[in-house]
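Take a look at this single chain in structure tokens; it is the form predicted alone.
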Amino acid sequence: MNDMTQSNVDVGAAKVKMQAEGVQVYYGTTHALKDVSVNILDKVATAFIGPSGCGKSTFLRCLNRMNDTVASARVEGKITLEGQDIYDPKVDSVQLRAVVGMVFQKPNPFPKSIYDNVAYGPRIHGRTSSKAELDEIVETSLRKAALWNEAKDRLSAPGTGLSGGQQQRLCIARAIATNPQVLLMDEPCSALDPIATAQVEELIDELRHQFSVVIVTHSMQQAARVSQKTAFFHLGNLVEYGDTDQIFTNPRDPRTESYISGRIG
């Protein structure tokens, strides 16, 4: 994957990171998201907005292509990550996976160490060559998830011993560990108390300096937050997308208006 062609898009002042044009998903006859188009941007936090059952975490698995482990999915419809077609047979899911990262709803952390559930992907991935190397990426991902303070004196223990709030940061660093130029977040504080939460959030603002922020969130006060553009689907559509202000204070669609105001979902 690192052979992809710089795509010089502009949107604003942010680059083109991932294209997606017609995509169509069906679970066996169902017909779960309707053609959708939508540029994802550079170094930008982009939230999917809308009701339960809408479409938002189905189009989210499309980009680092986790519909391939669901025997049903069927998806049409392209998705390019600087240019490069993510669904052509000759990208390697699992290499795609390392460079689209993804943080799910529930923390998950491998039963093994704090440093090896940190260390996991920079090994299989062939990214150090060194174990002084290895502990480098390791203290750098644990610094970004704002971990390494609490973390650096117990990297040995379980990482399933830490707090919920704790371990969902723990994999966020295990995400970026492998250097992603995308990270795809499905509904990453849903499992979690207000005040771990609110550091998720503060971390989000700060890793969308250095990679493309996408996150599905149920919350419209955390998408208000967060994020730069937001997108909004219903019933499978992707309904509009735009600045998260201007989504907010002056959608342009009656369905985002009514589903801000609280009347749909």
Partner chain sequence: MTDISAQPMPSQSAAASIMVGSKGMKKRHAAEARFKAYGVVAIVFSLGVLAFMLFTIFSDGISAFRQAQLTFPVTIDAAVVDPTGTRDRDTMAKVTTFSYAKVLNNSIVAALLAKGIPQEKVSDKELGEMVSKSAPAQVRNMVLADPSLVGETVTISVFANGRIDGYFKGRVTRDTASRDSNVSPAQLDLADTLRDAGILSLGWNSRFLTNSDSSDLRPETAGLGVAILGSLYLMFLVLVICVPIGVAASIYLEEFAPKNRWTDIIEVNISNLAAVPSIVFGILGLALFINFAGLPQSSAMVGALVISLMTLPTIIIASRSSIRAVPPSIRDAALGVGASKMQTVFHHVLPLAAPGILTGTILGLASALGETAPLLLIGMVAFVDNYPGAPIAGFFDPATALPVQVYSWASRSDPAFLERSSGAIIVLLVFLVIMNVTAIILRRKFERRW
Given for the second form:
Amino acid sequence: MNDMTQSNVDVGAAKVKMQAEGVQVYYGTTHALKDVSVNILDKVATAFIGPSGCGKSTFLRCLNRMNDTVASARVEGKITLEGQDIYDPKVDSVQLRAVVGMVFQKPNPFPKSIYDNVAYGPRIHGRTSSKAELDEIVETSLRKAALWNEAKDRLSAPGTGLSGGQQQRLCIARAIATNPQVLLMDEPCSALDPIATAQVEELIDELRHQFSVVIVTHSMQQAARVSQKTAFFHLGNLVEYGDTDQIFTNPRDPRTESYISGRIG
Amino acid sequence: MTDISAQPMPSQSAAASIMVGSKGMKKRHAAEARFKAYGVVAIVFSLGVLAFMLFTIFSDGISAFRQAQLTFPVTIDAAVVDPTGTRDRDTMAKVTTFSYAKVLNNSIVAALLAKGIPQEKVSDKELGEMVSKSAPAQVRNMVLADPSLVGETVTISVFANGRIDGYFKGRVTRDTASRDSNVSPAQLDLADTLRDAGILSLGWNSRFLTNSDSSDLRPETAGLGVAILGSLYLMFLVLVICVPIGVAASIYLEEFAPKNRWTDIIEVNISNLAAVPSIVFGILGLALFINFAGLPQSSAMVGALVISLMTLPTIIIASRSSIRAVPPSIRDAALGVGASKMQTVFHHVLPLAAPGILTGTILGLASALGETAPLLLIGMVAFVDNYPGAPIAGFFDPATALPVQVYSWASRSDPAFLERSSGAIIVLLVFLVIMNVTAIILRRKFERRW
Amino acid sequence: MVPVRLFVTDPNLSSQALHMTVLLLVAIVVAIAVAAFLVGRQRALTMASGNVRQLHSLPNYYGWHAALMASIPALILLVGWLVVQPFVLESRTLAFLPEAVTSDPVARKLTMADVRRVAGGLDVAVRAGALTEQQASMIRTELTDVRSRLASVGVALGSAVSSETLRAAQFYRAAALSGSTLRNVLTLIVAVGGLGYAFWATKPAFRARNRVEAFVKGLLIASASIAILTTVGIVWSMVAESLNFFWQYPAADFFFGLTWNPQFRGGSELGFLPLLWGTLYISFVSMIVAVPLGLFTAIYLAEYASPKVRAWVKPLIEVIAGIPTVVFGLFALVTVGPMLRDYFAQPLGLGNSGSSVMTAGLVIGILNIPFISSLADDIINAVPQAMRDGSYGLGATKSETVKQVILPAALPGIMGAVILAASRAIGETMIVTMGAGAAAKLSLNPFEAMTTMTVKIVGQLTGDTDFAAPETLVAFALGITLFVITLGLNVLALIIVRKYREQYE
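Now show me the form predicted together with its partner chain, since the one above was the form predicted alone.
Let us now look at the entire complex, which starts with that chain.
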């Protein structure tokens, strides 16, 4: 079943943050993801690429158990975070999502102020004991998301009033505010214009110095620009996983080569 | 451009922090469970009240279908009912029910004697009062229909008095009887004896569905006949009035209406009329159809006109959505072969939308069937003890309707009428269930063909 | 002159006869239309010498055209005549009545009713053979006791008939008869004339289909406009009588009066505030019940319930909405009222009444649960899934997501639903009629019987009503006030809901 061509996994001395082994996902009777095994490294940006419907987003949603909210979804196999199985009944999916944060395809700010959007995570997780502390987290997160300069004068304005690119950076700031160790990004730039995309890409490159970033993208150029590791998915299979340079210059699997050269997809 | 500072919080082990029971999570999960429980409680409470209401109504009302009846041989005394001895119907019709009451009274006394039942505590008059006040008329009608019965002894079944009936249904006790001028505890004792002797029994009462309403003094004979017929007339007329107008209005609004002020006004009116209190339609009916147009009060026709105006928005809304559900490709196909817009609509769109319109209409009629308030104002709450005539003239006769009958019985003082009120609700609900189930079956059967 | 008072229970004897001749006339017109259909169709075929292709439209359209020409103008004439004739008759009949009667609108109304009654009575008497046609138009009160003559054929009049009234009635009767005859003749002439026109107009090049379709379109527009006519009718029927009321009773006393105490013999106090208070108090109690229950039901069904549970529970909740309100009324009267009295009001020393604000409010609240829950369910489902994902992705629990993201996002829509439910509670009639009581009171005790605007509308307009007395007319003033309140709330709710929809479109 596992027809993956595994290349050298290690990038320098990075340690393994998350590990997936033989993951299968079913939506009702549809077998959406077939026997995927992959290691997500700490402080490395990993890109999932592949044609639409290949299972890359499905797999991403397994990593913080977002699939739990889909009634028909069933996940098999083992995914660990620092050696702890995240599907273990003793694991609290709510807490998991605070550690493994997520940014979505379309910017989805809450219909609240910019400040309340960023403060949402720390508040629900009870991370702060004072207003000053919360202010500090909001400011830090907005700074890290490169939105502080644009938003500092209108923190009480609604988040929905920002431009598309700003909204997406707000969503990233919101995710950062819970202090995650892994940040999952599901095609974060697909709804953005090229300038906003460039800003978010730059941001991803900064963020991966602090924690693992996993980004699903339909753009091979984007994967090449922002990631160090790349996984290629096709029809629910993980076809090839390796260093980004290697995948793009010297793919081992003929399907990867076909996709990269534009013959499938 | 990015300001990367040290993490504000001490980084703890990820593996440890995601475990159940880590600090703060207990409270959050408790809040979660509590919130979910509120939802369950709300649903359980709502459905519980619904079940409780239906249960009380069924347990109160089911007994209306059973009635205490006395069965005994009645000797039709020729000397009383036909004093002239001619057996002529017109002469015999001069004998009033008062005389027949004597016949019945004598017969029941005789029946007790024959069975050897002692009745020393109950006078003959009191014994006679245990029989419904409707019984003499019943016997009189029987005799007038068949004069050959005069002089014969026939075994007949008559209703027992409402209080005796109430005793067997637990409504009347010896305690209440001792304070009641209409019944005495001794009569109740005798009722028990009669029951044991097989003279008195609690049996299926089909006359509850066929009799007309009756006065306060004889709840035992009150029936739903006029109300059921009135409701059927109402539903028929509402159907005849509402469906053509509702469908025509929907076709216009969906297929022809230009985007202009007039169309906007129509749209706003329809959505507002759907939310106007029903009592306001009653006032409209009273002022417009009765006081202004001079249509007869209490008639099914006026009721139907009022209810039609109320139901129209519902039917228009349902019809429009099923017309809208017909895909434009079908219209394009018909127009493409040279059909006129009107032909397209009537030959293609309307037949495809018909099942949806029908379903919406049945549901609209079901809610119209339960309407009460507007009918009160146009006089349908008046006491009507005659059946309305046959259509079409009968549509202008005084009538009543099921929900109105529920209300008028509920406002009577004798608790025997409460049982009948609940019984009327059972009949009303049976009609509603049938209509709704029909609509559901139709909807399943014709669900989206494209 | 003392107007003749009539027994309210007397059926309108002559109106039924009128309906029957009109129905017969309509039936004849319809028969002419059917004939016209056949004639028109045949005419078209003959003109085209049997070759359908020479015709502009299909033969049936020529038939329809002829049928419409034969029936529609005739029916319009008939309806117009029926509407206009009574006014013409009345104005001409008034000439027979003394000045004192015609100048006072109330006396005029009553006297005209008497005239119609006597005229109807004479009709009946003639039909019953108690009077000859000759006698009916000739008898005089000076010579005959008209009242007893009419009573002998079953027409009851409350008091003796004055000579003016009788004279007017005789004129009325004669005029009505000749008017009706003229109407019948004219209607039939127009019907046949229409047929003739259609016959003449039918030629192969005649665009029958376009004519018929234009007519059908007119019919469609007319049907759609009935909604407007209904609104106009509602407003007209209440405004006219309300003005009549305010003419007899000062508006300020009505709107700001603190006492509701109608009297049969005049001197009534018809203060609106106790009714408004009862209405609002009961609606408030009902909202306290319906809003949390409906909202939590909607939240559970939208966010927590599995599809299977939802498929069962949602229709069951909606069963509540399908039950007629009179059933809830009986439930309030027989079950809820006595229970609240025995377990709450009496032990707490708050009263001995089964009918109370609490009883009616509680039951209306239950009735409104499905209303709020299904509207709120739609609104919650309209909140984009991305909002939920965003919140779950940050590690929020479901309840945190609902409370902090979904409800704030759905708030305008839910406000709209709540306002609509309040409007329904204010306009609810049967439950308050059976469960709230009839005493108009300004009290804070929720276990006390109070009354509402709708209860009083029913109370003042059922049973013996005298449409000249302020005690009856006040119902129309209450009706229009109720209409304005509920209309205002509905419009407000629609605006809020529309704004909310736009937000996510």
